[in-house]
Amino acid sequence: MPFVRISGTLLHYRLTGPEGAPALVFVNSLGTDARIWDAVIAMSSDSYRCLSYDKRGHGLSDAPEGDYALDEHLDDLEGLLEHLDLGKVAVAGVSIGGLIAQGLALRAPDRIGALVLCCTAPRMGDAAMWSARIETARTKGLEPMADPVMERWFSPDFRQHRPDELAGWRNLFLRTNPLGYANTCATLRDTDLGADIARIQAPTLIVAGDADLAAPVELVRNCTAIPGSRFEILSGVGHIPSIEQPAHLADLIQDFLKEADHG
């Protein structure tokens, strides 16, 4: 498992594919880690020079003390691009993980090639939801919210007859740190891009679930003002659709990124 420190922060990432074929760099969401994207990675590496890790606060990365900012996230993913030299990248992000997509499109243009956003949007939720988001991790950990949590990312259909793989998902995210959890909420409350995405020039592809709780499909639709982007509803999945529909989900990305000229 490869570890690098950026700037006092130790990520977690992992990297598979040809070396020399196109980048395409995955942003794990809230509450999860690299691994939601392995199905889609498994389908993709033939052609691509995959790049996962967990972002600050998830998984086997570092969870700093304080409010991260989303500076501080793209700072980590700029550090970590710079570190493994993978030159222009394409961007797929979930959630917080589209966020950071986003962002770094509008700090470092000439880096994208292309941007996949997933049940994303420029700015999601609201300060009220994301501080007592906060208050509960920091004071009573995840297991209140964790049952509400599952609704709002898996379609009834995947809870009714996956329990198996929902149980699974539910442990992942119960095992994520609570002050992380907690202070990447912070980024989530802090964050609004809404009246700069339409300076985002990379080909961008938008996906929404269309049994999305935590990301409704008109929420996503907010990503449209990037100019030129492409808007795609997946039928029967919630917010991760990299595990309740992966190969959908790389058929549509392989297809985008082709089109897009990157790979």
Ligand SMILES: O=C(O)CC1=CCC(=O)O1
Given for the second form:
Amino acid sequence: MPFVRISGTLLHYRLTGPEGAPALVFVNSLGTDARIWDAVIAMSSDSYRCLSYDKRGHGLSDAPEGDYALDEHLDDLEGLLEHLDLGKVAVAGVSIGGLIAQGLALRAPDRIGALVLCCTAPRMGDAAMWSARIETARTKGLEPMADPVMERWFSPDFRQHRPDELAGWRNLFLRTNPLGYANTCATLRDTDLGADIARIQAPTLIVAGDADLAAPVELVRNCTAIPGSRFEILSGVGHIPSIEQPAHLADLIQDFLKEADHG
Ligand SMILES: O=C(O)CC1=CCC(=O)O1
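Having seen the form predicted on its own, can you show the form predicted in complex with the named molecule?
What follows is the entire complex, opening with the chain shown before.
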């Protein structure tokens, strides 16, 4: 369970897989931590050096005060990559994690071997929605949002047939630092990469879930402005395919990275 301080912010990360193997980095979504990627990492770490971390405001990482700018998330991730000396990486991000991946590909194209953008878009939601969540998180905590958020995260089938997992991931959401959550909602409120992503040159796989209420398929399709990108729609999956269909997602990622010449 290593920790590192990047420009004063403590980050919790995990690194598995053979040293020298192509590096694959996983970025988590709002209200979660690196554990949402564990099943995919277990299926990938024979062939890839897998890095996952709790982005600021989440998990065991620090939750600094104040709205988080996208640039601060990028500073964290770039700092972590420099600290670990991973060379060129593929970055897989879900939701805001995918926004961070897009941002890094724009800021540091030479570091990026490939992108996997899951259930994300260059702009997610609108300012009013994020402001309302910020207000709720800061004044009442996360409990009032828990049930609606579970409906956004998980397909009806998952919620009906996997109640213990649902309860566990709900616990993860509720244990997120409400101020870290609110400060991250500010990133979503303030970020729009729509005018920029056509400049991304990295080979890009885009994955949407047809039961995703947080990033519906047509929103995720906006990522196809990235030249040459491939778009896949997973059936019966909500907002976090790494939890609902990890084997399917791991296969897609590995096949794509081989074609992209990253592993
Ligand atoms: O909580 C949600 O609605 C899902 C979500 C939006 C951005 C993100 O990272 O997760």
